[in-house]
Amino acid sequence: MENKNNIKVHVSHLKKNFGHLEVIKDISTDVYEGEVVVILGPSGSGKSTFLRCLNRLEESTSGEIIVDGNKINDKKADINKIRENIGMVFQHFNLFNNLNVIENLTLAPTQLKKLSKEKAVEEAMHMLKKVGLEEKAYAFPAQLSGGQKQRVAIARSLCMHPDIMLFDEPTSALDPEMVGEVLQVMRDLAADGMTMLIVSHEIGFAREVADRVIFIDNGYIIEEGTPQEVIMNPKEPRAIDFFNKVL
């Protein structure tokens, strides 16, 4: 549950602009320890591209965040530690095909936090037991269906035993039959705390899952509050036409 006393991720006036194009306008927000934030909205509003400025995948082009006390978007910062901290997990899994699962898995922490490769097995293991895939620990991701491939992606993140976990539409390249596998693993990891930034456009998981929704358009949070609150009874004229095509 949500730690209103801890703010793990502190947004304030965040812009980005590609060249002469502002894809965020201003964007201010305050993330919780344990909170599940979902970020919805029309195709091509800023959503991803919030969520990629949040580990610096995207250099933000004014205003501050912070993530875990860290500024991340000064230039001093130490970006590969700050996002040891920061799992992320994309639309198109980003597997090494040429590593197995285990592998695939072992890789960082043996690399970035040094852990012996037996000790880094082990924790695979346990992370790969959590998403339901131990058995497939020698697969390689040609042999794994996409859903899979999700889940194993989801499990490498967490063997960096990150503090926050950011999706970027975890679920929008997967079969349909396959989304509900990824869903069940998400909700499994709100249940045991985690701070997560989701964005997605699953509308019936995001009203049962999220703490709090937040509706970006055009750049700027058009909308955010509980479920209830943004998808049931949006306000903006925007928002309640976005969900009235989506419901």
The other form holds:
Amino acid sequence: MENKNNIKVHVSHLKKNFGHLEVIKDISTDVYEGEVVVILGPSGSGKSTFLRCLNRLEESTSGEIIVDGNKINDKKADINKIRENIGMVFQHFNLFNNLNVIENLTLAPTQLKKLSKEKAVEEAMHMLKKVGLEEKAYAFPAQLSGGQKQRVAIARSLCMHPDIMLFDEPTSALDPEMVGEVLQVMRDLAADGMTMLIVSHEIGFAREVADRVIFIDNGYIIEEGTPQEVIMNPKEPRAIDFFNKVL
Amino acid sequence: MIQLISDYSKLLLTAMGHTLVMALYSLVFASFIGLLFGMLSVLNSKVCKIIARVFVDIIRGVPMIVLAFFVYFGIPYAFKNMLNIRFTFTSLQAGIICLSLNCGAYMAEIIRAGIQSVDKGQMEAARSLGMPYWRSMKKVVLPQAIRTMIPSIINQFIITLKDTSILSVIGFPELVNTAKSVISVTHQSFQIWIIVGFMYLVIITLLSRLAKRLERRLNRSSGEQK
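Next block: the form predicted together with the partner chain, after the form predicted alone:
In what comes next, the whole complex appears, and the chain from above leads the way.
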């Protein structure tokens, strides 16, 4: 599915410190168009920070990040323009609490793409249908279940037609019976050819959907490869220990 | 008492008017001052934060009566002595400056706390979609912050209305000052202070009722969540 000639995300020697704490020590990797990469690792290993560096929600300390040909940490980069192209889904959904579902979906397109209200609503309804929530268009976030909120959040990102989607532990805050509906939406997205980077603890999902799995520990990538290689046959002791515990 | 009211009602109502005029001007200016310094203190800049911090600390750390004397007597004196410029504030101007600064500092704290009470994820989600900082602030963060601020803002406005009485010390003919003059003529201090107290009570009760109604309306129009 992926096109090896088309690098979507290029990361080389990324480093990120919080004060004296080195969270990411040295990470380099490339992500190709249409590729689904799942990032695994123990908590506190730096996986979420890595993801947040990719759209500069965290300012990286050093190293190079190029997304779609744009240098992310270049001070002159128009980060807002670049972010329009990188969707992000958060652990805690972060739906705009002051707006209803349809307003959540249409805010950015009407503000940034100068879409007319009607056109934006039409498109938003289409995206809601995709995640199976068109009947919730006029509900407020507080009236939705966790799984519904996360599906709305995914639809909100899709309304900007991003090339790349980042998922920061999208199912970690959900009740177990709601995990499935969110994973199904992500599965559909992957099948549509979306380039996806997913920080997750869903090992089963990673095995099924990922083209590649990255295992991060202590600020480094210590294993990288197909799900078969990394999850079923890890070589590094820390990775072996991790998968022994979670599988 | 009836005689007293019929004799002095016009005078006392005019004084009440003065009190309201001073409070109203001060509230308008204080809102701008509060918004300015409240915003400065949430910006991602050390310098801005320090400027806001210092302003709030100074105003909060000085009693308003001292501030009033400083503005009304101190500043014109300094201009005359050091720059040889003669000017004076009217007591209304000095009063408005004091109340605006005082109320503004407290408003800044209310606005800062209101903005910080909104979950950081709200701003991050807006930014991750590509929305610039100020637009995210205006469309997502502030509407949520204002809802939590409203009760404190109303409270602060009521305090400011009552604080106009402190400005009687610089001779502005507001309610307390006028009451004192009336007492110096009639010597009926018990009755006059009851009347004056009652006037404040009525005005403030009316205003807080109005504010409650406004608060309810704002809550309704921003959705039925929570």
